[in-house]
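Next up: just one chain, as structure tokens, the form predicted alone.
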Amino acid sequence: MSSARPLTLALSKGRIFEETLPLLQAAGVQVTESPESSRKLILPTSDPGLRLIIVRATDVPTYVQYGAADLGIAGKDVLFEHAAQNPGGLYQPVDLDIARCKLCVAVREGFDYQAAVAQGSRLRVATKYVRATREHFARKGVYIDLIKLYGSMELAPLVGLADAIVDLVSTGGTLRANHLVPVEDIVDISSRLIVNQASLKTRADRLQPLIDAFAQASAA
């Protein structure tokens, strides 16, 4: 890898990026563009020897694992899943805890997990985090079908398509307005920085500093 050219920072539009300004100012970079606002998928900053790239969620630790981004910004959930077909290759050195939520499962109003789950009923769960709902529900020793979703996981249940599903809960309104309640938490979840570690080996020089820069203001 090339000295001379900028270290990159992928990340992914809303809450991860909106979250990840205030510990780049702290660590006195700015960003001159929105995501939301801007058509670019690379964006520069006051800092010339550092650029982001913004990509979707669940494809930051692929960037950074094979060495397109130095580093990224990624919750603790699309990381497990990672691994589970990625084994290594990310250094994880900060928990920047942001972007705080929790691994949830959830059925609509009026369904009676404790009980479905007490008499040994195999349950039909919707979730895009096949590795996290397998292994929860293992450990409890419940039978499930698993229904693989991208997208719209609160509608599974409303439409007999699931009795439950697994999804990352924050505030709680869009379960609420479908008529869905939490009924297990997983997992506590947060974005960690994640970093190439290839690129830790040869540009040290440059990409410590910002390590530990992020690591400070996130303690602040």
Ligand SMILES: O=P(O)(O)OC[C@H]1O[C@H](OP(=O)(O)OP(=O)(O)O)[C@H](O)[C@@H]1O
Contents of the next structure:
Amino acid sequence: MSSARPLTLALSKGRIFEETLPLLQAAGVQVTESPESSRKLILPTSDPGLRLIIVRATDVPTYVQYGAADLGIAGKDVLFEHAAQNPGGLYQPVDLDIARCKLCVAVREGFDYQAAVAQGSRLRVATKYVRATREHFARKGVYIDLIKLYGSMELAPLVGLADAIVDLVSTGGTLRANHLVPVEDIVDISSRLIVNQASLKTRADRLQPLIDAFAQASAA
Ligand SMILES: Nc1ncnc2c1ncn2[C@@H]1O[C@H](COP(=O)(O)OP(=O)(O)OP(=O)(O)O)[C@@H](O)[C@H]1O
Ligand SMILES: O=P(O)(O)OC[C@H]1O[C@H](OP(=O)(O)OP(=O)(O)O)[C@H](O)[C@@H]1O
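Got the form predicted alone; could you also share the form predicted in complex with the ligand?
Shown next: the complete complex, the earlier chain at its head.
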């Protein structure tokens, strides 16, 4: 690849894009177009040596792992699930402390989760976080039937698909709106900068200052 190619940063639109803008700004980089209004998937920045690509949150590690992006920003939830299929592929130099939330177990109001666990009942758990869920319940010694979903997990206990869900919780508003309650915290989540290993070796002169700028901006 030509060294004239701009560095490529993979982001998902929505909260990660919005929360990354101030970090880029602190690093002296302006982004003038929004992926929501422009619908563009490749966005220029004020730095001709840096462009953004807009991909699904769960696809960010894949773009970085294969070198289609030199770096990216992804939640620990996404990185943990990605690593289950692709161990050891990504360098994670900076916890940016953005998009903070928790991975939690939640159940319908009135469902006695502690009693179900104490009785040794086999639980049906719906989630898109397969690895984190399996590891959590294995640690607790609780047998589960895991039902893989791709979104709207909150619905599953309401319509009898599952006894419990494992999902991200921030304000708790989504759980409350659906008459669910959190019963266990699994892990704190925030987003990390991830870097392609080969890019780090071959493009360190361009990449390292950007990594340092992200580290500085997130620590400020
Ligand atoms: N309510 C929330 N508050 C704070 N951070 C969150 C919240 N929900 C998710 N996140 C974090 O932001 C990341 C991106 O979430 P986002 O909702 O943009 O994508 P997604 O819908 O989970 O992913 P995909 O589009 O691939 O299905 C998540 O991986 C998680 O780390
Ligand atoms: O505790 P809260 O503040 O209500 O946040 C929790 C919600 O946030 C996330 O969904 P998001 O808003 O990203 O929607 P989506 O993942 O379904 O697109 C997550 O999947 C929860 O549904």
